[in-house]
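Next up: just one chain, as structure tokens, the form predicted alone.
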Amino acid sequence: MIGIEDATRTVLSRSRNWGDEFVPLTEALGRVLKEPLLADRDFPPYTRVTMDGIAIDFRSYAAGQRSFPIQGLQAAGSPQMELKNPEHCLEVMTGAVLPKGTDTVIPYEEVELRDGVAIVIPDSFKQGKNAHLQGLNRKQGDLIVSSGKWISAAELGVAATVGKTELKVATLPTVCIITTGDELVEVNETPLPHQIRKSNAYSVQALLRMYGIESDLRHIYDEREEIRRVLSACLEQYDILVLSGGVSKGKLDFIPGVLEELGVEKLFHRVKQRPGKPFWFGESRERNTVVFALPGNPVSSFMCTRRYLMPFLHKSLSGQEAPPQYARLAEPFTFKPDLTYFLQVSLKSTAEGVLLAHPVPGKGSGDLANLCDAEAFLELPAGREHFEAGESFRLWGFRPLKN
């Protein structure tokens, strides 16, 4: 049995690169960019009007002029006009090119329009006001988004602005989630008193979708030769296998032995943690497949996916480890076994910007329903029993941010 630090290092050291591919711009959200996005022209590409109003030559205003005959109107999307008389003005719309011969925009709120003349009300206006200069944000050829960045709505907007109809992104792995156990039946079936419906596969599958990864689902019963046949085929077909159940020390827990028979190297089995102690991890170098064999208890399976598989995916796809997040324990908590404990918590942010984690401990690793009351796991280190309110610990969230 190893500690979580060693388990984490081992898992992350086996991160993979599954190559690159091009996808349409509309399908790139949530993927990892594998090319730099450069400005194809200045940002903004012209000196841009930022408020509806009038454009003037500031020198006339500085000389004391306050009434400006209106020469015409510069609309957004129209070719640049020119102010031919510096003592006149042009009406301008937000987003329009600043007319030639002008350098300052006075908003309509500061102007009275009378019989074709704009009368400026305030007596202290600065040159260049409300004119966003060409190239102020970026110059042509400048780097806007670096390779390796996760693509959000912001990066999609930039990609569209620089004319990218498709983007080069990290290829996602092929994944199969395999549940085991004679006690499991399909979701649409009515379980007998000694049976339960499958749930682990769907919760793990949903967590993987947070990385844009779709996965296949398989189920095998507790029959050794059937397990061997299915796992042998899946090792040839998929980049990642995620197994749920059959990894403890029971007489029907065939998974570890069968995996090793099939040439999957065991890198560790059993971690000093709760939940999820029986977690098994290995790789088939011949097939370049990694195997996450998770405990069958629902919370254990869920936690190990969040704590180990998702960081593995993050590093594999982006080339970098996910930055850690922390929260403060909102109230004292006690846990006596000498194990790292992943405490289920709900989260609240204070007005001072402090993230507080409130314990929602539940009733053990089989209490799947309790996850619905929690938002994250707070990682409480081994080697101590008492954890005080106000202490900060590593946080592993599992709900998307929506506010």
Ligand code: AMP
Given for the second form:
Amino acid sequence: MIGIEDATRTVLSRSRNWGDEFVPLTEALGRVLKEPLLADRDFPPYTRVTMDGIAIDFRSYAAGQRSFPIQGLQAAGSPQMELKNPEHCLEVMTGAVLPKGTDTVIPYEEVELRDGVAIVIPDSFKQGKNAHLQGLNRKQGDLIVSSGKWISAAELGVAATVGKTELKVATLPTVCIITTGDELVEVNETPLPHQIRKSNAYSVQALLRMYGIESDLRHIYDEREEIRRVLSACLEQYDILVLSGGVSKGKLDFIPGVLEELGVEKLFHRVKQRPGKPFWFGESRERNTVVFALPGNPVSSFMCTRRYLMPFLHKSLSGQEAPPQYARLAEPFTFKPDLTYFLQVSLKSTAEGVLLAHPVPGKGSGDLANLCDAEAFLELPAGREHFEAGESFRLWGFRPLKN
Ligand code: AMP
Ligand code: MG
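Switch over from the form predicted alone to the form predicted in complex with this ligand, please.
The next block holds the full complex; its first chain is the one shown before.
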């Protein structure tokens, strides 16, 4: 049995690179960018009017002039006009090119228009107001987004601005989630008294979707030859196998033995943690497949997916470890066994900017209903029994943004 630090190190050391591919801009959200985004033009590409109003040559205003005959109108989307007489003005619209011969825009709110003349009201106007200078934000050729970044709404906006209809992104792995167990029936079936519906496949699949990964689902009964046949085929076909169930000490827990027979090297089995102690992890070098064989208890497979598989995906796709997140325990908590305890918590952010984790421990690793009352796991280290209110620990959230 190994500690969670060793288990984490081993899992992350097996991170992979599944190559690159191009996807349409509209499908790139949540993927990892694999090319730099450079400014194809200056940002902004021309000195841009930022308020509807009049554009003037500031020197006339500085010399005390307050009435400006209107020469014409510069609309957004029209080629740049020129102010012919520095004592006149041009009406300008937001998003227009600042006309040649002008340097300052006075918004309509500060102007009275009378008989083709704009009369400026305030006395303390500054030169250059309401003109967004060409290249102020970024210069042509500047790096705006580095390769390796997760693509969010912000990066999509920039990609569109620089004319990318397609983006080069990290290829996602192919994943099969294989559930095992004779007691499990399909969701659309009515279980007999000794049966339950399978749930792990769907919760694990949903967690992987947070990384944009779609996975195939399969089920095998606790029958050695059948397990061997299916696993052998899946090892050939997929980058990652996620197994649920059959890794504990039961007489019908065939998974570890069969995996090793199939040449999947065991990197560890059993981790000093609760839930998820029977977690088995290995890789088939020959087929370049990694295998996360998770205990079947629903909270165990959920937690191991969040705590090990998702960071593995993060590192594999972006080349970097996910930055750690922390929260403060809101109330004292005691856990006696010498194991890392993944405490289910609900979260509240205080007005002082502190993220507080309220324990909602639930009734063990079979209590999947309790996950619906929690938002995250708080990682309470092994080797201690008492955890004080206000202490900060690593947090593993599993819900998307809610505000
Ligand atoms: P196992 O790891 O196979 O010993 O299973 C541990 C517990 O988790 C048993 O009570 C199983 O019935 C339950 N279990 C295993 N797989 C699933 C699944 N896919 N969905 C829901 N419960 C499961
Ligand atoms: Mg089982």
